[in-house]
Structures are given as structure tokens and as C-alpha cells.
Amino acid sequence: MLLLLTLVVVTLPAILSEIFQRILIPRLIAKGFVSKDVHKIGEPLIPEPVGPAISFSFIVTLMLLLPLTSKWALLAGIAASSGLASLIGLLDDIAPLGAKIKPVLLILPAFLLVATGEIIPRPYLPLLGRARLYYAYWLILLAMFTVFSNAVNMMDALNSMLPSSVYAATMPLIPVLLVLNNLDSLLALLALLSSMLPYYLRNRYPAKVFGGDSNSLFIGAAIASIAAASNTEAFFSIALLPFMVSGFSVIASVGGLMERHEISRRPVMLEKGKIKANPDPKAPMSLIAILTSDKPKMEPEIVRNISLISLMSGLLACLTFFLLTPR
């Protein structure tokens, strides 16, 4: 039956996406809802969002798997709250909701994760084990929903960054979850991951498609979700690691939350087809700037480094995880 049911969570949700990604894309073109790539000499259009076909196929599967899982509350309470950040995310991309608007309105899936009854405030902990925060686990929750969320929003800044990025970063901890036999969390993961892949391969430098905030948000509150219902939370945050760091320079060095429209000075420039650090003092400092401030580099180099440190990242957690935690 397991080897089953992982069939299916590593098909069924890549076939599903990659169907609702070809009704959707003719439809977005046809709409005008497209975005200029600046990254790009000409700036060519893409469409954009592609979010709901990713997130659609992610949510059907699981509510597929609803029959054949003892832990079914668990896995509708994964699929809802991803599902309400993804529509959270299309909002925005229809029409922005505001920088500090929408980090509120991402502690909602937190709630809809814990009114399935089925979450455990005993995390496990690096040197510690399974620890038991009965009262602070809450607040941790929900500040894990919309810290998570964003920063994986902040990571889709280049072609492929983002899938790239979070394959890299979680897949090292698909180990931690058949470990600890947190077989429901894995099945989950997987059908994220599957889900993912038809728009990774679209999404690649020359980018055909965006997803939008619909698909990072959603993504972002997968993965928190994944994380607390496998009581994993601190693999999963050493894991996104680079994509906090990476978020957290840019509202650091802004001076607080804002949309990317609101910012004058952009982190990086273009030059010759190459991406270099903007120069200017004043300008935001984002993990893109950090690593071309010696010098301009490729859209798609800059994509394999910031993988590479996701990967060491994701590799880390699960070192962690096997060497420095009580089980």
C-alpha cells in the first residue's frame, strides 16, 4: 500500500499541474495577465500567475488520498491551509494587498492547520529531542506560517530560483520524515515537490511562465504546514535558512515590509545580459546583490549558487536531525 500510495504522490500531481498549466497559460495570454522578466534585455512578457494550476494539483491529490490515510484530517487540514495561502497569493497578484496587510492575513492557514485537531506542540529540537511547548507552540505557529511564506515569496526573484531552491533545500529531509515514520507529512511532501516539477521545467532560464504569489505563498505555507505536522519545525527552518537570510537583508536594508513596486532602487542591474549588484549605497541588499558584488554574472549561475547553499542548507538540517537530536 505505501509503495502505492508513493506512486501516486510523485505522478498524479506533476500530470495534474502540467494539464491545469496548459488550460491556464492560452487563458492568462488571452486575459493580459502577463509580466515584464527584467532580468532580461527587452524585458519580454510572461504570463503570470500560474499559482493555481500548482497548488489546484496539489490539493486534489490530497484530497484523493483522503480514503486511504487513517490520518485523513491531517492531510485536509495540510491541503486547506496551503489552498487559503494560495488564494491569499492570487488576491495579491490581482490586486496587491499591501507589505504589511498581507504578512497578517498569512497567520490564517495556521488556524485552519490547527482546527484539524491532529497538530502536536512537542517539536523536536536539535540537543534537546522532543520538547514540550504546550503554551509558546502557538505563537511559534503562527509566526512560522507567514515567516515561511514570505521568505520563499522573496526567493522567486530569478528564472527557476524558487523550485530550484526548495528541491534542493528540502528534499535532504525526506529521510528525517521516513525516520520518524511520519508517513502522512512525506506523502505530502512528495505530492509538493511532484507538483512543482512541470512548473520548474516551464520556469527555467529563458522563463516561458511566472508563478506569482499564488504559488509562493502557497508553497511557503506547504512547507510550514509539512513541518508542523511532522513536529519537524526546526529541520525545516535550518533547511530555508538561505531563503530567511535572503529575505531578511531586504527588509533590513529597506527599512521595513514592502512590495517590490514601492522600492525606487532595485538590488541589482543588467549590464550586457549579465546581473550585477546596483552600486548605489541606498540601494536594497538582497542575496542576488551578495553574489554579484565582485562581479556581473548569468541569470542561471546565479541560480546554481543560491541551489548550491540551499542544498548545503537542507543537508544541514537533516545532519542535524541524525546527529544532534534525541530520538
Given for the second form:
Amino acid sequence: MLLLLTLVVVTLPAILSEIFQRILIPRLIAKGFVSKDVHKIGEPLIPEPVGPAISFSFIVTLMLLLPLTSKWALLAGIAASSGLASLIGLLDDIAPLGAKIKPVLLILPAFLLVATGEIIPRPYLPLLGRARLYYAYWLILLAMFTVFSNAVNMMDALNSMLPSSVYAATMPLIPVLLVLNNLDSLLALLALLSSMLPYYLRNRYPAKVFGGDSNSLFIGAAIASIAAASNTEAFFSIALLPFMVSGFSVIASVGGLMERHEISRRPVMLEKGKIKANPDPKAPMSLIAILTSDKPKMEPEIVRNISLISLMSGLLACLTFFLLTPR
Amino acid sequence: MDKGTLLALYGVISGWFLVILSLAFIKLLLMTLSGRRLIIALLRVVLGLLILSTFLYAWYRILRRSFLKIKINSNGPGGT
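Given the form predicted on its own above, produce the structure of the same protein in the form predicted in complex with its partner chain.
What follows is the whole complex; the chain from before opens it.
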């Protein structure tokens, strides 16, 4: 039965996502929903957002799984909270919400997950083991949703940077979910990774589609839901360290939450088709700026570097669980 | 491997070390502040967050300084 379920969550979301994207992309182009690829010479126009096709395939798969799992409310909660984040993202894609309102709105999906009554405030923590955070946990959960969603959103800067780094960071956590026997979270994670596959193939350099905030915020909220459902918040946070480094550095160096167009000095600049850190010392520090601080790099090389760093943080998270966490 | 990639790797590994170090401090705190009263629980959370934010601030300052050093060395002093 488990093998059959695994097979379903590995294949079905990818097939659905491909079908939905084939339906959505021509319509986006026809309606003029296109964005400039600013890191390419000539700035070609790319259809955006394909996020709803990805989130919808994930939600449909989880809904189909509901009758087959024991904790159906938990899976419904994961689907509902990530779906709400995708809707918030879609709203932001159509009419930008503002850098200060978006993080506040992104705590709403956490309430949907809590409403299922299936979340246990006892996260596994490195060195400390299974903590009892009956009061503080709920505040941490709200913060986690907005931090994860925004951190993933800030990683959506270059072609395939988001999907490849999410794959690299989260796949090493599959053994953790298996050891904890948390099958619902495992199935949800596999469904998420599967639904991202057609998007990854189209978003590879040179990108043919962009996901938009409806994709990045959905992925961030889905990861936060899976982490909360399996009490592995600390390990997913470690796995997403490159995302946090990038997000936190930008926020700290510009002195608060700002939309991309509000930042007067860009962290990076384009020079002869290569990306390099803005030499201005007052320019914000992003992960891409750090990677190109020494020498200019082509987009695929930066994405490869970030994927490798994400894989390393995913492996660190996995090792932290197996070697440093009392169970 | 260039200096930029090394700095990014350093940023992630030191970030992980920071998390582990803060948890070690929190473990010490839990052993020192024992008791089931609400004020003790609140004190633990506040002190835990204080430890984490202090480490985070120190980590950010070090990373930013190294970033600027590499950037200025390879591009020369900039300014727009």
C-alpha cells in the first residue's frame, strides 16, 4: 500500500502539473501576463505566473490521498495552508501587496494548519531532543510560515534557482521523515517535489516560464506545513539556511522590508552577459552578490553554486538529526 | 573555488554552527533555570531569543565585513 501511495505521489503531481501548465501558459501569453528576464541581454519577455498550475496539482493530489491516509485532517491542512499562500502570491502577482503587508498576510496559512487540531507543539530540537513548547510554539509557527515563504520567495531570482535549491535542500530530509515514521508529511513532501518537476524543466536556463510569487510563496508555505506536521521545524530551518542567509542579509543591509523596485541600489549588476556584485559598498548583500563578489559569473554557474550550497545545508540538517538529536 | 563561493559556504556553515551553539547555550539555561512556573518558562524563551539574536547579529557583521573586503579588493573602491 505504501509503495503504491509513493508511486502515486511521485508521478501524479508531475503529470497534473504538466497538463495544467500546458493549459495555462498559452493563456498567460494571450492575456499579456509576461515579465522581463532582466539578467539576459535584450531582456526577453517570459510568461508569468505559472505558480497556480503547480500549487493546484499539489492540492489535487493531496485531496485524492485523503481517503487513503489515517491523518486526513493533517493532509487537508497542508493542502489548505499552502493553497492559501499560493492565493496570496497570486494576488501579489496581479497587484503587488507591498513589502510590509505580505509578511503579515503570510501568517494566515498557519492558522489553517493549526485549525486542523493535528499540530503537536513538541518539535524535535538538536541537542535538546523533543521539546515541550506549549506556549511559545504557536508564535514560532506563525513566524516560521512567514519566514519560510519570504525566504523561498527571495531565492526566486535567477532561472531555476528556486526549484533546484529546494530540491537540493529538502531531498536529504526524506530519510528523517522515514525514520520518524511520518508518512503523511513524507507523501506531502514527495508530492511537492513532483509537482515542481515540469516547472523546473521549463524554468531552466534560458527560462521559458516564471513561477511568480504564487509559486514561491506556495512552496515556502508547503515546506513550513510539512515541517510543522512532522515536528521537524529545526531540521527544515537548517536545510533552508542558504535561503535564510540570502533573505536576512538583504533585509539587514537595506534596513527593513522593501519591494525589489524600492531598493535604490541593486545588489548585483549585469556586465557583458555576466552577473557581478554591485561595487558600491552601500549596495545590499544577497547570496548572489556574495557568490559574485570576487568575479563575475554566468547565471547557470551561480545557480549550480547555490544548488551545491543548498545540498550541503540539506545534508547538514540530515546529519544534525541523526547525530546530534536525542530521540 | 573563488573567494565569493568560499564566503557563501562559510556563511551557511557558520549559520549552522550558530544554531547549534545557541541551542547548547539554551540547554545550559534550561539546566540552570529549573521550575514549572510561567515566569520561568517566559524567562527561558526571552533569554533563548536574546542569545539567538546576539549570535545572529555578530554573524551578520562578520559576514558583511568579509563580503565588503572581497568586493572592494576585486573591484576597487566603488560608488555610484
